[in-house]
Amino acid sequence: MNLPSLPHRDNMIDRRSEAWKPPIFRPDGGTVAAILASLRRFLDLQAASIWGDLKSLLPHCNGTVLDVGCGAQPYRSLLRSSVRYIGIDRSTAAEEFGYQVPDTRYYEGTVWPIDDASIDTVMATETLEHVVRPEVFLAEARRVLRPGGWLLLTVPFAARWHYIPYDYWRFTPSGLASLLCDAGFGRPTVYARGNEVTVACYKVMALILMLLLGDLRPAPWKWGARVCGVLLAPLLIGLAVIGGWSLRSRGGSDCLGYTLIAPFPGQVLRDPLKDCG
């Protein structure tokens, strides 16, 4: 069978690398590590906005949390020293996502290496939208929660196609209610983290910063695009600023992403849309 054909236009099912990504997180390192990271949050509005919500979030965490999908594990530092921290990944993070952490207990399949009804907080952060079977990941993290538990989960919204072809998802508010009501949670409360204003800062940064660090070819247009990146460095500066102040907004329905928090009940719902308001 022929199918018709766009030209001049790539097949991005295809398309299995990007030009231009920011670097990964790093494990805490002390103070120059830590010193980075907060350039990196200036920088990366994304990263901002997940740690300013987390920061306010994770204090909040008691007895033992389960961090999946947990990466550099960068958000650790935020909780107190009497919570159990406990962080999982899947065996192709490194080969998919660069991230071999030390502390980290690395699992092949789609069920956890956690004891069921043995955990108090799950959180999930920039995880989900890079799962194939989203309900399977959920109902999971039902199985190891115990009843009166909760799920913290940051998703991105307003952003690129990133870690190709291992990025699969975008969701709405609606969308994850439905998704959590149907994995059995009670009626979750989603933030939108940023707003219009942010998600144009955001744009034009990224395309600076790849100007600025992106693997452009051939090498003239590399080079000519560092020059520009350089020409625009002031820009750069001044978005930054605006972007991050444009994070303390109530949100916006054209957002960077949401972060989600659902209580665990303990029990199945009858009707998890009804119950689930």
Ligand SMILES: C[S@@+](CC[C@H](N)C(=O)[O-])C[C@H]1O[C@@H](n2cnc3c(N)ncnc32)[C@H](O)[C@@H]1O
Given for the second form:
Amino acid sequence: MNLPSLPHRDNMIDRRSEAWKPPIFRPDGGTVAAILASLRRFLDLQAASIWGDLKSLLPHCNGTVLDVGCGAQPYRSLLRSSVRYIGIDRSTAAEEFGYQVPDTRYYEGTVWPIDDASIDTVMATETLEHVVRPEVFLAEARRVLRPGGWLLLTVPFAARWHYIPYDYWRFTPSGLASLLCDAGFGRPTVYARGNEVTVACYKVMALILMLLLGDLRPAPWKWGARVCGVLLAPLLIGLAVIGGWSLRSRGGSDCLGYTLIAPFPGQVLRDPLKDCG
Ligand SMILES: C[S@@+](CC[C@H](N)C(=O)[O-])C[C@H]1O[C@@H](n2cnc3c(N)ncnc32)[C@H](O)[C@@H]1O
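So that was the form predicted on its own. Now I'd like the form predicted together with the ligand, please.
Now the complete complex, all chains and molecules, led by this one.
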């Protein structure tokens, strides 16, 4: 059978590379790394928005925190020193995402190397969209949580297709609530990170960063793009300031992503983001 096709358009399923991608996170390590991470957050509104929310939420964690799909463990330093941290990731993390980090338990398959009912907080930042079967992942989260524990997720919404092809989903608040309900969690609280202004700033900033850092071919295109990028650098800084400021909004129906908190079944959760202002 001959299927119809659209002219001048790629079949995206064949795509295996990205025009440009931001550098991956590095584990915490000294003053220079901290300065670079702050600079990254100034220019990367996604990173800034997640950091801002987790800075408010993670100090509320007690006991044992499990970070699933932990990558470079970029938020570990936000936990109190009394917390026991366990980072786990899939054995494919190095090959597919570039992460190979000490003090991480790498595992194969879908069953986490963690005992039942042994964890106080399960966190997974920017991971659920990379999981082919989110319902299996959430069932594991429920299995390992202790009564009284909670789940903390961040997921992107207005974000490009990244780590191609290992980026499978975008979630909405109602979609997340439905997935969590099916997994047996209590009613989640879902916070939007930013609003329409944040998204507009983020997208234009991404274009300028692509001109500055992207690997365009052939070489004359690349250097032309670099010159344009340098000329647009003042706009980049202005958008970073406006976008950063817009992250203080209550959240819009277009946003960079969502931060979600869900209680272990049957538990009523205090609202940590509201409680700490
Ligand atoms: C975009 S990285 C995020 C890393 C880190 N959590 C962060 O916020 O920087 C996605 C991570 O999800 C992990 N991952 C992908 N599929 C997974 C799965 N089915 N279960 C657990 N982790 C998974 C990857 O190995 C990778 O470390």
